[in-house]
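Here we start with a single chain on its own, the form predicted alone, put down as structure tokens.
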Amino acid sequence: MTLAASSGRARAAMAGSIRIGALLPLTGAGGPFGPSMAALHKQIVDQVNAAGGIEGQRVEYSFEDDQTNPDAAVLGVRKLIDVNKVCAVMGLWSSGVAAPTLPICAENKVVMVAIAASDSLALQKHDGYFFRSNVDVGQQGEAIGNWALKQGGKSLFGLLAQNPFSEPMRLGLVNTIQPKGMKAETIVYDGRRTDFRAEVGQALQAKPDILFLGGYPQDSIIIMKEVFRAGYGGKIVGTGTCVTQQFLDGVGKQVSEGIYTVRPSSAVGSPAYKNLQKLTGKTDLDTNVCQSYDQINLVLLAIAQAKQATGTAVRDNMRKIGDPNGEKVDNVLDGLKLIAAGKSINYEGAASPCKFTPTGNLVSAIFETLRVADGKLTPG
């Protein structure tokens, strides 16, 4: 599927079209998110091409449905690279999709800009062709650990579902609180089961001040009901993937009252967030849309900065468009004008400040703390 809009009168510049692509979950587990991500990408491309393209060249945008499935993702990324000849692939919502496609991108010198949160992605050999617009799992563990320290408790017990995220989450949490004198114990369970009485019993026997839920809604509902029946009186905190509306509906108001969640937040109130609100006509923006906005802006601005539409050029210029001494920019059109005028820019996004470590992770991220009151999440 390809979008190719005509640019205005050609100016001097790049050879050939600028080709970028996305691997998106239009179906499968991520199906609720992919279509809006694709629509936003196309909207931004339309804006750029209507304004004359980049250095006089049009932008061609292609996307494939990864079906939230590794096998489909490999076929999709091969088509984007071999047929559509893209220099960057955006989207990559699932870590299971990003893991097998990152080596293909790196081998072909194509930049990957992913939402997928697994820490192991940044640790792969990718020669700098990997960037993540999302908060990695270790940072989420650190944020929950810092929240726990502020509560003034002496001990925490974590119940984590068995998945690729559990160990980096555990390490981020434990390495944050233990050096400050707070005791940390954790167990990892098989989330496919339907009885967690043994795990809950082990957790409560430790008499922790704080109980940490690190699973998914389905298993956490069962665990939380067991915790409530046991009469636990300490504080409870869960990840954003645990304390969802599905979880709140499943446990009911009485059981969920007072539970906390510490989760990644978009840059609500930032100029980029406000601009995205106008573009979408929505007040409350999903983080996937915010990250999609940042991803395509970053890629297009890096191409403009490099004056080359290659993966290596994108890789080498991605950090340059976040120059702290440059003029602050929250949208691609303003950024393109400043770059054309020879000025440095500092892109700050709708999801995060968009500054990256050498391995492609975000340098810093934004978190929010919410507390359940009367069955709803409220600022905590």
Contents of the next structure:
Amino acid sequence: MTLAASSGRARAAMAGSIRIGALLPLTGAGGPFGPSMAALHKQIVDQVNAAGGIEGQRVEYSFEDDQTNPDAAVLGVRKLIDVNKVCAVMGLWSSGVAAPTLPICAENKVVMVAIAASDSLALQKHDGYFFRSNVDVGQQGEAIGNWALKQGGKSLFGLLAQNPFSEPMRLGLVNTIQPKGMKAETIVYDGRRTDFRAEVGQALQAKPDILFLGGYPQDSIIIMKEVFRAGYGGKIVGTGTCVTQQFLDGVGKQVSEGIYTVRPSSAVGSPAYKNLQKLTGKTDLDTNVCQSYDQINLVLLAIAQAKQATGTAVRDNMRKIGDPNGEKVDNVLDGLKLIAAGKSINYEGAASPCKFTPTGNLVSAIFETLRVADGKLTPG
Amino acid sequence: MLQVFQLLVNGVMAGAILAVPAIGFNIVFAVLQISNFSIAALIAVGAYAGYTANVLLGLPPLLAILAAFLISGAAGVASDRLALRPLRGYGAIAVAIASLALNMVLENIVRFIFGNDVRSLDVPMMRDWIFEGIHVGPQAVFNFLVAIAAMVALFSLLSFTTVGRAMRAVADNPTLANIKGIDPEKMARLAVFLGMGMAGIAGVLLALDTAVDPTIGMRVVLSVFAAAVLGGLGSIPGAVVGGLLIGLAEQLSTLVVPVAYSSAIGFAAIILALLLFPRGILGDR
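One more: the block was the form predicted alone; return the form predicted in complex with the partner chain.
Let us now look at the entire complex, which starts with that chain.
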């Protein structure tokens, strides 16, 4: 406790550099996403420093490779906190990485802004130091449930892989559709197996109007092939985690035709999204990049709002920079100018409006519905 | 009742595929008296060899299966020579532990070459045949027939050829076989080649029915080991019986146990086998 308090004081003032950090998946399962997230963070820090920093202080950005691995993540977050003395840790792509590192951040009064979607993170004891730029799994279940209701069917059967997401996903889905009179049945399967005939048989025996795939691409590919072979003729919808390009390549065009996905989307067309398009030079932006943009903007604006680079100050000011009555802001430089001028701001991001519940979840989220046509995801 | 028949059909199909690597595991155990757990990675090696032959070289599935047999067999012999043979003098436990490490090394070599993406073989997707309400997949039938053919070929080799009799002689009594002029080391290499080749065949059969990824072997190895133990370690017919029983048990258990726990059937089978048949159903050691 004493150590935590003293390290908190060491990070307390704006007297030196402002130190922020990120725990990113540069290798492992999240390896395709981490490097672009790190590059964007650095680009924004360079912009801020080139414009004179915050309150005249330079921003120092450090990042560690979490290897999409909890053990490496714990070592990485310890270095960021103990050596780099950061007041906020961003990134945290995987729930497996965020779960063991959140208590370390909270104990050291360091803010965590994570992409990780597992509902259990927000429910952990974190004293308000946790914020999530992504949509939690329960909301994803609700969104899929609302889509199912619009299809007008009478019954849905869900096949959910056994993982930390399955129960909140199931609850979000079932609690959305059952009160409206649609029958919902689900089974949770062990996704590490290679044979899912029994699971598919059980699902199709229920003769559902809609089949819901709630696993990872690896197991869902095998399940989908079985579903096709069995001649299922109803609608099929999967989560964004399941219906990926890898899934589409794995099952092939013939099998994937007509499958839907309802998944969290970025705030496409918003001023922040357009700003990020200019910044990266890309028109089609991955949600991880959009969330990374929001994460670093939120942290830097909260520090400026607090005039203090401590985790507690960031925590206490994270919601103040989303003041509904404030001036709308879509990038950090404009926000810093307005805060310096004593004005109230309302940051609205590239991934979401960036408004948080008391537990750190997003208040509202944006979803998109896509349909597979000729092996590609198209607006559905 | 229809559901029970469906699960029986599914169980026999799945069990026949499981029996193929279980035979591979047992033939190595019979001749070398070691448990070689790198069989999981060699199933993956076979799956990727089949993928390379079928997708990248455009060969038909039967040739892809032959390629997988040869490449997994050769990889098994090479890895045994490099990593396991030097440890044989330290006892079976040391070799078994080393084989677990070898499994990780081989699996990561596969990852390094092919990456983590899930891939599918180039075979047409066909709808199931339906007989009186029972679904039977054409691909599953093809795989079942290949598994039977592979098992018959191996039985024939061991039963009707000089080299097969020599291998069985080494399995029964290596010292006596050596006195009779049979080279135990040569027979050991052949046993590893055949055993791991069978694992390679299983890899392609799984890939044809499902998909290929580096963990394909790890995902079935518990069931394979359970089949080998249940049938009797070192027993070839035992591996077939064990494979079929595990396949059936995994399917039929879904009638009473939630599907999420069906993987536990392998563990339960090992415990039961050790309690009721300490040497396995057809074990002779």
